[in-house]
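Here's a solo chain for you in C-alpha cells, the form predicted alone.
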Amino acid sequence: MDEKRVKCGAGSEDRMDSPAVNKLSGEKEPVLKIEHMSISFTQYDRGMRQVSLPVIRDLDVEVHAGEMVAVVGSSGSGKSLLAHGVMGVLPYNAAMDGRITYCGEELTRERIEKLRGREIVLVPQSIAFLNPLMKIGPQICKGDKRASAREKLRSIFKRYELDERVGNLYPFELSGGMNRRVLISTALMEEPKLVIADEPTPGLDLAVAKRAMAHFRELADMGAGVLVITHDLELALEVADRIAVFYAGATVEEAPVQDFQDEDSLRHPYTKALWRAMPQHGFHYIEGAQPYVKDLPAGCSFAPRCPQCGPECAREIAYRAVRGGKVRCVRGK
C-alpha cells in the first residue's frame, strides 16, 4: 500500500488511468462511496432460536475530497453503525453487505486495516476512547518521539487553541470541550484523506459544539473528505455541503444545504418534517415514532406517519435522482 497509494485528495495530480478517476467523464471518484449498505445482527430469541435484525437496510452516501457531508437522523436510526461498518470495527455478531469504495477501489477488510488511523481516521463519539492512563501528547503522536512529531503536535495545539502543557496532562485533567478538541487533533497527525466523525457534539454547550463542527469544516477546507454523523440538523446546516437524511435504517434523501432554505426545495416528507421541527420554523412535530427494527412496515418505513401515504407506498421504493439531489419516495419530485 505504501508503494502505490491511490491519490484522490484535492489538488492531487491524478493520471487519467488512475482508479480514482472516472475514465469516461474525467471526474474524480469520491473519496468514499457507499452503495446499498446493510448491517444486521444475529441474536438469540426465546432460548436457542437465532433471529437476524436488519438495523441498516439500504444506505447510500458518498463524500468527495474537500467536501463535508452530514448524515442526519434520530436516535436509533443506525447512523453510528455506518462509521463502524466503514472502519471495519463492527461487533462479532454483525453481518454487512453492500459495496464500499475508497478513492475508486473497493474497501476490503485487508485494505481498511492498512489505512485505518492513517489515511482514514475515525473521530469517535465518546471521549472515553481516550486512554485515561496515558498523557495527551503521546496519545496524539501515537508514541512517535521524533522531533518532527513534537513540532507537528505544537502546530496542531496552536490551531485548536490548546496550550502546549496539555500534552503533559491526562484526559481527566481536561474539560469535555478540550477533550473533544484532542479527539479532533488525532485526525491531523496523519493528514488523512477521509475523516469520519461519529456524533462529535453530544453533551456540549452550543458555543463549544459550533466550534467542534467548525474544526471539521476546516479539515474539509484543507482537502480531506469529511463525513459527520449527527442528530443535530441545525448545526450540520451551518458547516456541511450536503445532508444525507437517514430514517429507520435507510437513506431517504440527500440534498445540498441550500435546499434547506425553503421547505418546497426538499423532496421527502420526513425531511420536510425535520425542517418544520426546527426552532426558526415553528417547532412543529408529527405524530408517531420511528419504528423499531422488528416492526418495520412493508415498503416505505415512514408511511405510517406520512400524510401523503397511499397504496403504492407499500412496495419497494427506489432511491433516485431528483432536482440535484436524491430521494426514496414515490411522490418525491
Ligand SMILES: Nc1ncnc2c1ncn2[C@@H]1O[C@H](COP(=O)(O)OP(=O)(O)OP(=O)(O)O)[C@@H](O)[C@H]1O
Given for the second form:
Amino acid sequence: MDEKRVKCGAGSEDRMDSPAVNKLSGEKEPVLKIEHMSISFTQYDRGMRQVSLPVIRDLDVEVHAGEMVAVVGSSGSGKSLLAHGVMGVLPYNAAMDGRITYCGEELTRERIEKLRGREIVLVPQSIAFLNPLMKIGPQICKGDKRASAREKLRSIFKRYELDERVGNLYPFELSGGMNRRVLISTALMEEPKLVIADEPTPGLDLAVAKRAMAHFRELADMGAGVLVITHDLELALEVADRIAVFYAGATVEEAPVQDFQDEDSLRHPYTKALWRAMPQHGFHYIEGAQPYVKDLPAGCSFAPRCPQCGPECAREIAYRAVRGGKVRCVRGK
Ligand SMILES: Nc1ncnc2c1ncn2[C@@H]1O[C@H](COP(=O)(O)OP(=O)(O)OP(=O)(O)O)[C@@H](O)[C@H]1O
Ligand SMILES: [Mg+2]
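With the form predicted alone already on screen, would you show the form predicted together with the named molecule?
Then the entire complex follows, led off by the chain already shown.
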C-alpha cells in the first residue's frame, strides 16, 4: 500500500503529515470511527407543540484504511442520515450527538468543512445532488481548468464507459444510469482517504453495478477507507470486508463477510433473517415491518419480529464484541 495514502490531513496545515497512529498504544487508528451516533429532528406537532424525533438512536461504525465496509439495512433505518451526519450536511432541524473521529482526532464542523470534497468525499444517494445548471465536465472537475484535471476526467470517463462528449452536456441530457456514473466519478477526481457512497448502484445494470463496486474496492485497495451504503447484500458480500447491519436507527451487528457463508456464524436474528431472505438461501420473507420511530418498543426494536424474543429483550440492550464482530442482542453469541 502506498504509505502516503494512510496519512490523514487533519484539516490544519501543521498536521497534514500526521499518520493515523495512536500515540499511546501505537496501533493504527481507524480512518473513521463513529460511536453512539444519535440524530433527532425537531418538529411541530398538533397545537404547534415542539417535539423531538430521535430517528437515529445508537449507530457505531468503524472503517480502517484499505478497508471496505458495507452498511446494509432496510429503508428508513438511518443509512443516509449517517452519511450526512459525517459529512456535516444534515438539515437545519437536526441535532446530532455522539462522537465521530477521523484518523484518531475528532471530526469537528471546522475540520469536515476543510476536508469535505477533498480527503472525505460523499457519493450521494440521489442524482438530484448534481447541479442541473452546470455541464458535467466542469461539475466533476469542480471548476479546475488545468490540463491535468482534463486528463484525469478523460481517464475517469473511460473507466465508467462515458463518452467524452458527456463532459459538455447537462445532467438532464443524460439517462439516470449515466448520471449515476457521473456521481461516482465526482468522488474519483480527488485522491480521497475516506469515501462514503450512499446507494451508488440502483438503476445500474448488474454488470455496471458490479464494476462500480469494484472501483470502490479499488479505492480501498489503494489505501482509502470506503463505506458503502447499500440495499444489495449480495453485491456487498462480493466486495466488502465487513458488513454493518442497521435496524431502526441502531447498529445491530457488525460481521466480517466470511461469516455470511453460513447462518450459524451470524450473531443477530435480523442479520440471520436478511441471510435467509437471499435468493440462494430460499428467499424467506421476514414477517412484520421495521417500526417507525414513534412506535419503537422498549428494549430491542427487533423484538416484535423476533422468533427468539423473551422478557429480557424489553431491557436496554448493549452493543458488545462477539467472535471478531459485534452484536446488539442478549442471545447473540
Ligand atoms: N428531515 C427529516 N425530518 C424528519 N425525519 C427525517 C428527515 N430525514 C430523514 N428522516 C427520517 O429518518 C429516518 C432515516 O432516514 P434515512 O434517509 O437515513 O433512511 P435510509 O436508511 O437511508 O433509507 P433508504 O434506504 O430509503 O434510503 C427515516 O425514518 C426518515 O423518515
Ligand atoms: Mg438512504
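In this text, rigid core is short for the largest set of C-alphas that superpose within 1.5 Å between two forms. Numbering follows the first chain given and starts at 1. No experiment lies behind these values; they were computed from the predicted model shown.
Of the two rigid parts that shift between these two forms, one contains residue 216 and the other residue 189.
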